[in-house]
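Take a look at this single chain, the form predicted on its own, given in structure tokens.
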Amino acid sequence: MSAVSNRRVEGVPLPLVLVGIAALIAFPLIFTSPTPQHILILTLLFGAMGTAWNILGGYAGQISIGHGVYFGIGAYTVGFFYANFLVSPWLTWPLALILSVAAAIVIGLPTFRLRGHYFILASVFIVDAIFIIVSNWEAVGAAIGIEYPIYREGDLAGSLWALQYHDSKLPYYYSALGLFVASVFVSWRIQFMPLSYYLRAIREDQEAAQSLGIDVTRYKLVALIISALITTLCGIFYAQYVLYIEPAATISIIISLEIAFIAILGGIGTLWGPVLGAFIIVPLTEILRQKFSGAIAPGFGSGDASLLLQLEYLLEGGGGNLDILAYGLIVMLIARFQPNGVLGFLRRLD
């Protein structure tokens, strides 16, 4: 038992991840409503993107601004096939895994020569074309995107074929449960593998890396392979969780900043910082957005709204989208502040 206890993974003692792990199977059976429930399956799916972004941009140090690619990838071809064919995603997802293993292949081998910002923004510009072609590809909706049918039946079988489920939002939570705890182990595996000290090699200096016979595209590219496969995955969950796909909440480049914000604000390279990252940045956005999001209220700016009236509009939920600068404002004072992120403050704490 002491043996047990005394076991920690990566500073966090191990009975603390046990009860962690059981505090969120039992959160949805607690908290039944469907608002905290859809919270915490965006903030576990959040989590899972955040770990498998750390896999290359904190191992390895290769910061990527396109991860947004291979979650539309997952998102896309499991879409275009059901709303179009009916075909199930169980048949679906291996191909969306294949294509993303393909287009790691394709993007990784070219920009990797890159170093720094310049590799920032190819990713950049690979993410923002394909967001352009995707956006006027008349076959997968174009900008208006792909609306899935709706499988109204309500039978067992028939829901985990189509996996849509409109009873109850459990079996998309635990989806996500699964996705998060699996990217985090396999993030924590990582770390006891050969593969570790080769990526964490080419992070500090990769021109003594190369000099030392580490293949440094090589191992840059599985860990890419790694991390999209991941990214692939949730995207699949998410095509099935919204039933709608477009390019803006997909494959844009908003979508891969906020997959890299979330390992960021917590702290790239570590285990925990990508999960505490999303522990913090989703629920304050979501619950921000819930509150205060909205149109401006009308003769906001143009002095034609008293100071009562704006301040009654704002507490009623209204604010045209403060939640995007409370956003912005959590960005700039971790920069300022913190660049190691939360984890490291907490660790300066301790």
The other form holds:
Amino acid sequence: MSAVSNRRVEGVPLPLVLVGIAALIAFPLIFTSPTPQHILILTLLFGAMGTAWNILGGYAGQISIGHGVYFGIGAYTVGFFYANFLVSPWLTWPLALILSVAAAIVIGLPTFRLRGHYFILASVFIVDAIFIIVSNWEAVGAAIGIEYPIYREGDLAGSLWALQYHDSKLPYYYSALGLFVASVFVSWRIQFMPLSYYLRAIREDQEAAQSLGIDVTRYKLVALIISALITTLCGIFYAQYVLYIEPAATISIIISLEIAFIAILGGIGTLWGPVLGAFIIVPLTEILRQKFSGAIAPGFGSGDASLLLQLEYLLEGGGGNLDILAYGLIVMLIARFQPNGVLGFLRRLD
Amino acid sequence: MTDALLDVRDLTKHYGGVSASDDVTFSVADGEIFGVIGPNGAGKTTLFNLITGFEKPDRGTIVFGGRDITGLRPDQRNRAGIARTFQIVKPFPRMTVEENVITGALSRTKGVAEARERAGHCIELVGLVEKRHALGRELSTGQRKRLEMARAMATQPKLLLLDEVTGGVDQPSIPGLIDLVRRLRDDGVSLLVIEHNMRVIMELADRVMFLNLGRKLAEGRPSEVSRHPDVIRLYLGSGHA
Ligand SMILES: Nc1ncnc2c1ncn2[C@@H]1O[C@H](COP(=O)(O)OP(=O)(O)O)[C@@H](O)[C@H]1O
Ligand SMILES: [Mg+2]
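Could I have the structure of this protein in the form predicted in complex with the partner chain, to go alongside the form predicted on its own above?
After this comes the whole thing, all chains and molecules, with the earlier chain placed first.
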């Protein structure tokens, strides 16, 4: 027993980690009403994505405000085929992952040459450009998006095949928990691999890393692909959960910012930072959203989610909603003044 | 000449109107300590950047171990057997000394455990054992130079390029650093050493090349080069001796 109780997982005692997992497993059995379950599902989903983002943004130091692209690829791939041809997501998820890797390569190769702020800006403009394209692309529902045909049969086999559950949130909850645990596990495991040394070296000093034989573009790409694959799986889950896909809630800057924000607020480059960030941000914004509709909400970006269009409204003196600009500002302020996030703050109190 | 470890031919590099490297030709033999001296702005660091692949030459070739490496990236040149330190040191500030050196060792080893072992030897070699768990940013300038040497040595190079080892280091630490460079050579590594301090280079180098305004003005044994009229006029005369 002491072998267990003395072990730590990145500073957190192993027993506490196990208790945490047990609590998450028990949660929906204790809180049986839909609202807390919904909030926790979103928390786990964004926790998984914040953790995945952190592999690229935290470990490798490549701050991307464009992960909505990979989230959207997951949601749109399964959504498009189900809505149009009733093809089960079980058959289309591999395609989503392939598209995700392809997008990571096409986006990563040219932008990884850019340093610092230029990389961040490129990621923003790419996600915004894709947002605008998808918002005008009739085949995928344009700005309205894709409405899922609801699978109404009551039988379990049919439900599993369609990956839709309407009687209970439990299957969704445990799928989200699975994604979350898997993402944290991958992030934890990487720390013991040569890859983690390569990524941190790239983050700390790219030229020094190169001088030690590290192919920086290759390993940035590896980090992006791992990160993108997990985010795409989350996008698939999201589509199956809400059964309605729109560009603003998937490929938007606001979703991209939120994924990054969770990791940055919690503590960038650490294992538990993004987890902490998700458990702070998501319940908070979700409760606020339910109290005052229109506030920033995970997965439910309100209004027009294009940065360019927002700026246009702003310049015209119109009343576009300024979620994006506010979010962006907070991200920059934290990055500037509290780079270690809440976790770094707690550690200093310790 | 053809059995030289490093063979540099007609290496030329211009930055706008400045010629930072002008038809530089030289070679380094196996096991040699080769010194590069010259006033500030002579093109010494540029030469290192060209050899290690951080800059592309306008003209000229670099042959290493019989293989033309002129087109390779810096990381590929490291895996070919060339390692370097930087004049303005670049330790990984938020990684420990050990993690810094493990990162270098991973260039040649498969797993982290094996790399840690290799890193241990290199940390010992440069005398940073008691700083093993300190962060890169917590080190003094001299310790940072040692860390960079350990990290570069961990990649198991055949040729190590040291840019201003004693630059910015306090006087009492200099003999230790000279001693260290000799030990690196005894470890089987050839060295290309940029050094401002003439006394250090006289003591250390087998051969020396003198650069000014990107051009090679003299080459030979340290005692010969230090007697060369251009060297005296441009370098020793200006208070560097
Ligand atoms: N990246 C660069 N861009 C423009 N000029 C440069 C660059 N690097 C070096 N130079 C110029 O090239 C010349 C040689 O510089 P350098 O190689 O650093 O000299 P040294 O190391 O001998 O002091 C100097 O005139 C310097 O200003
Ligand atoms: Mg220099």
